[in-house]
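First, one chain by itself: the form predicted alone, in structure tokens.
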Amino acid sequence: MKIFLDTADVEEIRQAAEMGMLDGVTTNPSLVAKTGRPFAEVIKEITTIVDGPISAEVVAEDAEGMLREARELAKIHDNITVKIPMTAEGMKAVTRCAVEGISTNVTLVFQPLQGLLAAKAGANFISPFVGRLDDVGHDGMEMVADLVEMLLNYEYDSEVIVASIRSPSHVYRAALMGADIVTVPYKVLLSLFKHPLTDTGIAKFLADYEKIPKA
């Protein structure tokens, strides 16, 4: 399973991408504004430092703009990934985007049957939201796991990004159903590394090791 960052702070990125860990970021028009910075700034930095696909957000809601955008999100690095929403007018702009050779990743998709839409439409990446379903009191993991076995069944090539991950649960989850990525922000990422008796043996050894006569 593929591990993509979900964050567009570029210091963020250095960290897990030091650790091994990073195969990927994504970033919507949320993450982005957080920094501060210019938006075409920021993603051409984070081309500097992930060799992975990078996901960045159209913000049209016609497919003659998401067209547009995506083609210009497309000339800033080969490994841009342009994510469009989930609608009719997206999946008018994912087909044509699979023609011109653009990748795309599907967002907001809350439930299977939008996922395999989305694969039908030429999809690279689908990714669907599972914190939010939480949320609203539905199992978003559940959702991901039908979507999986309903691309398996056709045989489709998209890849399924587990995303608005809020747990490590979530990741466990997903590994588990053999979803392909997943898309963490930086804390959940952190919080994988860590156990309670990981901890508590690291401090016994170092205990154990002061207590050895020193030549």
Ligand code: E4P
Second form
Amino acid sequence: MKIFLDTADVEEIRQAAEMGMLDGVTTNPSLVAKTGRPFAEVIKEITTIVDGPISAEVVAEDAEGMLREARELAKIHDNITVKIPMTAEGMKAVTRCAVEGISTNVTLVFQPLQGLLAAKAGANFISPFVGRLDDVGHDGMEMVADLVEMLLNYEYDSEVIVASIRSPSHVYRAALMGADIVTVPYKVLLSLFKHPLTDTGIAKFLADYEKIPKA
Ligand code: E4P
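Given the form predicted alone above, what does the protein look like in the form predicted together with the named molecule?
Next comes the full complex, and the chain you just saw is listed first.
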């Protein structure tokens, strides 16, 4: 399973890269806004840290506008994947991007049939949002399981990026159902390393080491 970091914070991206965990990055306008830095500057810097797909989102709502933005974003670096929302206009833009060889990630997917349409339009990546579904009382990961099954039924090549992840259990279930990618906030990435028995085990070994007579 590939791990992407869901952030526009370059320090977090550097840390994850050093841990050898980083296969790609997803950003969105809200994440870039948090950095307080210009959009293109942040995206360009991310391309210098990670050698994998980097999602940068369009903000136009019409297909022509999205396509114009997609072409500009794609010029930044070969690793740019253009994030396009799941709308009818969005799918027009995805279809055109596929013809032009621009990689796309269809975002804001909340039900499996939306994902199926994204695959049909030729999306390289599809991002079902699990946490936001859980927030309104649904089981986001069930939706992902159905989407993964649908894509397998028709042998689509689009890769599923489980997005809007809130906890390690989302990652656990994603791995069990064979989702291609998880995109995780830095905090969740760090929590994946942790187990209380690992910490107490290290403490015990260090304490016992102190008891070993020094030569
Ligand atoms: C994914 O590509 C999105 O950027 C992200 O996962 C949204 O997560 P949120 O629901 O925590 O904002």
